[in-house]
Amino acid sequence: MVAEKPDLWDRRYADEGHIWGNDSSPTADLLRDTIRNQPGKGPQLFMLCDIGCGYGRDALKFAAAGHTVLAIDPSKKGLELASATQRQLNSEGLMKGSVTFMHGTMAHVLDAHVGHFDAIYSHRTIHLLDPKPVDDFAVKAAERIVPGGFLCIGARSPKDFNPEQMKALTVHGKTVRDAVYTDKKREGHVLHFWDKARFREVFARDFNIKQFVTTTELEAVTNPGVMTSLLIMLAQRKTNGSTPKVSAG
């Protein structure tokens, strides 16, 4: 889970390590349960892409279960932590599949990767990105996911707006969609909250939205009294209309 400001996240990973613990995220849990139930395809035949993998807590669990994972993040420190855990799991013989960690942005990996994914997922990343990069991601994801494949995204919801820590930048009715932190620890850090309407605006053209899940998660294990409100979208690549622009590789 890193975007836009790698230096900020490098510092957080250096100071806090595995910020959200080692359990898988609710976004990854939803995708895992979905692909387990796919008829006619064994659970170890999935090619997955993790956008904003951080220290690899989700990517490594998918790989340990037998999947092939490409995991991208702009934080070098986060990827160092992920690689250290990967080496430990390999030494213990616990990796049934494989994971490749790549340093860069989500646009970079989707431009560079040749081939298709059965699913792309991202947890607590797109709310850190401005609208234009997210719009570009929606287009690129549709090009890279096989028809019928899945897109699963978890982002901070408007319920997470805290007027004691943040200043609203955009208000639609009573829904805060954008805010900036005002407290000194994260001053200037912008959040773009995601509600169902925002997900539909960005992704409904190329994806059938199958499910929304509302949930919470610790803001950080170092801050156990604070919960983050999340909205997770599970969508499926439409099988009609435009087809992916690249050939399978």
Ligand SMILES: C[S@@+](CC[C@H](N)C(=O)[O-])C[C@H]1O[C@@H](n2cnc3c(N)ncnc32)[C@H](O)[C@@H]1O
Given for the second form:
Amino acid sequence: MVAEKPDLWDRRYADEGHIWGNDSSPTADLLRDTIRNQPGKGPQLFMLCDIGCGYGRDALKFAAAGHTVLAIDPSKKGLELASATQRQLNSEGLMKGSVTFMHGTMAHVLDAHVGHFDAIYSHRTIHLLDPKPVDDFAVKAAERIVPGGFLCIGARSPKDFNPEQMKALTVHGKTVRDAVYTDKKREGHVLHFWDKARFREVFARDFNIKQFVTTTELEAVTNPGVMTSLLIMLAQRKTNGSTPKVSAG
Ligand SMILES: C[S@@+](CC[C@H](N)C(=O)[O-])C[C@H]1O[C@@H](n2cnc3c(N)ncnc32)[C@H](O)[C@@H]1O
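Having seen the form predicted on its own, could you now give me the structure of the form predicted together with the ligand?
After this comes the whole thing, all chains and molecules, with the earlier chain placed first.
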């Protein structure tokens, strides 16, 4: 399978800028509502990690609200845009917390980071990745999230399979799980769709799945009217699972 190439995203951020606008994503909204209701922990004590942060629309909002955020993306162009917004928010005194933008992939961040997070979230990224790195991520995320901490992930759902633009690669029951674009514009670009069953298969070992949310979001602000179907999983690190291997830092 052809994996997503980071240079595609460099190109898109260079051409389209803030592709999905500046509002936070529905995945970040769900996590924000969840942690707002956690007793005894203000935002300044709530460490977050954003996987595939793009130009930082979510990480910067969490940081502005007082969280400490580690945000990672392999797109240098996305991170440049994120840093420009960060400088602007800092200069306007609008940053109550902090965000560190890190260049790298999902695998890098969880290998490089030495402490624990209260929550890890990722919006519109895991459907771009082959199954093996996501399986590895599920194991590492369980080691890096404190027991009772949250994992909130939004990805494209099988409703987005479009036979006019894509060819199915694998089918599970009647659901297309993996597909490749066949139209000229995105030829060879592979998508891995996420339904509830797939989330359970990958994450239920170490996480209690609390909620699924189905939603839509604009495919891009430059493409008004075209919507993307998303499924968001909110899960909580099991407290009776194996103890995280890394000491708190
Ligand atoms: C559709 S964009 C979503 C960006 C951001 N989460 C948002 O919603 O604004 C997907 C992002 O995933 C990043 N990405 C691709 N492969 C990745 C990987 N292996 N690990 C982490 N991020 C990755 C891309 O560079 C891109 O910025």
